[in-house]
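So this first bit is one chain, no partners, the form predicted alone, shown in structure tokens.
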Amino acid sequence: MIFVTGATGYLGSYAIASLLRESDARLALLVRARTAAEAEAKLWRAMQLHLDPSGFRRLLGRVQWVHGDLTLPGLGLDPERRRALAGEVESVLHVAASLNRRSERACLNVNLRGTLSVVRFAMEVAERGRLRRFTHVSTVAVAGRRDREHVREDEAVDWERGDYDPYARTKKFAEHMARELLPPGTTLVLRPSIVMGDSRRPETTQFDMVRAFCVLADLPVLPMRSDARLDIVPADFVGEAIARLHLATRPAHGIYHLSAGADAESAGAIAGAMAQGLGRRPPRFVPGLGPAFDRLVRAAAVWPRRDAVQRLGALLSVFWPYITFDTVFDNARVRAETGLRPAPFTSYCVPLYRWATTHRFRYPYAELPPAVATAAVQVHA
């Protein structure tokens, strides 16, 4: 059985729907739900973009639902059903995580104190002799700060460097908590880089970074260089990744970065293929104006009226310095280990545009028809 956290957000739907063609295994996902009702209605939500009804009562079989909640003690279960479930779980995915990139608190609550309850949680099962694996869904941003360079997993995490935001920072620490607390050989980190849309289809469920990229696509003129590389990779690769390297029976290293490595596209590609699809004049990249326009969205950000300057300010905050700071991730790990390789995101970029525009980036989520029946054995906290 695998422990699974963070089923319901929009990477883990992906890890799931991966584990459902590369495995039969079952799995016991953590939810914050007080009911089986109320836990399926949010994993239903999560996996409809991946899967019809008859598919997720299909899914519903192989689940039990374990009711917690990763910021609090023991993961929010009872003794005597964390100590049953400790015995029947063989491997831990860890996804979730909190993005909110500008709360310290939300990070530091669910990236480190959350991450160190689910650590905890997996070396009861390693003290049963049982625990295989316990994979951490990190980030390549634990990099810090870095301009046109070509980072190696392993030369990644330099404790000397800075970092962008509270989401970089717990994420590096929650890395390096895994690794020093469980047993050698047992933690697999998985570092995505920029994941934007699926590459085969326009739908999303994820808008934040759609949303930057989208704004910056309809300006006349880039405050960047032409030639800079944005190591975007599509959500479909890095769930299917997650999956096979989890359930790999050795893999070759302890660390892997999902990403588009050596093919990641530049700006100026990117922004061609937009022009070219959608019918308009390519930008005018102008690098020299890059530290005027960072002044300028961090100004909206902290505008004192909550309106669409400043929503719009607090948004492109976040995600410029990931936009712009020109650095490709190796993934040669990953393409020897699973074979796969993601598509460039030029392939996609126009319809995952069109869709998000024309929704006004939300997803027109559908109610679970009643006819799909609760199937999931229910563990209570």
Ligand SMILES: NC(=O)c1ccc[n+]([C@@H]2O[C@H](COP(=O)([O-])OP(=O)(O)OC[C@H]3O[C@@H](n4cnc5c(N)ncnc54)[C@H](OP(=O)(O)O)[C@@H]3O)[C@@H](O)[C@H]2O)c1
The other form holds:
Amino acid sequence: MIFVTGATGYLGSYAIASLLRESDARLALLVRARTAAEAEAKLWRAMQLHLDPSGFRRLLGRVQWVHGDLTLPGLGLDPERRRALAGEVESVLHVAASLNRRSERACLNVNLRGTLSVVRFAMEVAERGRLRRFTHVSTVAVAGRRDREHVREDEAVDWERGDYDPYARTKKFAEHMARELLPPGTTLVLRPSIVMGDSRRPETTQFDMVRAFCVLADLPVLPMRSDARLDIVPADFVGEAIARLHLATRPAHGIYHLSAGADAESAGAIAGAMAQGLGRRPPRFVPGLGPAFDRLVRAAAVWPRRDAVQRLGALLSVFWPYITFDTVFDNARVRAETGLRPAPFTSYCVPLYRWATTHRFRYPYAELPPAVATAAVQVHA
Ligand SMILES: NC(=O)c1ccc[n+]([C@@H]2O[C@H](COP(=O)([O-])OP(=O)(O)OC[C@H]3O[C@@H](n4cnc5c(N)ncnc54)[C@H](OP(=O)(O)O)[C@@H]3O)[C@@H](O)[C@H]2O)c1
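I've shown you the form predicted alone. Could you give me the structure of the form predicted in complex with the ligand?
Complete assembly follows, chain above in first position.
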């Protein structure tokens, strides 16, 4: 049985959809929900991007609900049930995190305290001699401040380097903690780069980065170099890579970048594809405006009125460093191990832009049809 955190999130849903295809493993899903009905509704919200109601019903047949919260003592689980669960679980897939780059508190609580609790649970599984793998979904942001670099997995964490934000800082220490505390050879660290959209279809349920991309795509002048590379990957590649690496019998490495690597495209190539696809003039690239633009979005981010200007500033100020650091993350390992190669962003950025702007950055969620009864086994916290 695989114990999974973050299944109700964006990448968690992709990982679950791939795990369903790639294995017949049972899944114990830690979900922040008080009842099975609430957990089911949350999971359906995440999974409807991947499954129709009957496919979802089949998924529920493989699911145990674990009602809990990373920030509660002992994950919020009843000690007896926790012991029983530790006797059933063989691997842990830890996807959950706070991506709130502006909140030190949320990042500390979820990414550090929460990961420590998940690691402690995995240690209990290991004490029973059962822990096959602890897969920790991290981020390339652990590489800290970079400028025009090509970063390989084992060189990414540099403790002398500053971090862009609390998210990057806490994710960096969380992966260190897992590797230090768990038995050697059990921890697998997977670091996606910038994840945007799905290469097979335009729909998405995650909008922050997509919104920032669409705002920039509408500007006639871009305050950056046209040859700056953007390491962007689609969620379908990331989900499939997470599942395959988690299930792999003996992965060759302990850390993998789930990234575009040397194939990462430049801002100019992406702007060119957008201009061609939308029938527009390509933007002008004026890198000299970069510092002024940076100051402008930072000022807008702390604008006293919480209006559209403030929201836009907050959004862009968070992502701007990641857009302009012109750094790619080597992906030779994931390509060799899984045979997967991420689709280039230029092959799907236009439909993504069209769909996201037409739908005003909202996914049209459908209610779960009543025919889908609760088939999952409830696990009491
Ligand atoms: N998306 C990206 O571009 C990207 C890039 C690189 C790395 N990553 C990494 O990928 C992982 C997944 O990211 P995502 O984009 O899928 O994030 P997401 O959509 O925000 O999902 C976060 C998940 O974590 C769960 N969670 C948050 N706080 C929790 C808590 N206190 N207790 C239990 N569960 C909690 C959420 O549960 P609820 O449904 O209850 O909120 C949700 O299932 C993260 O580790 C992130 O660092 C993401």
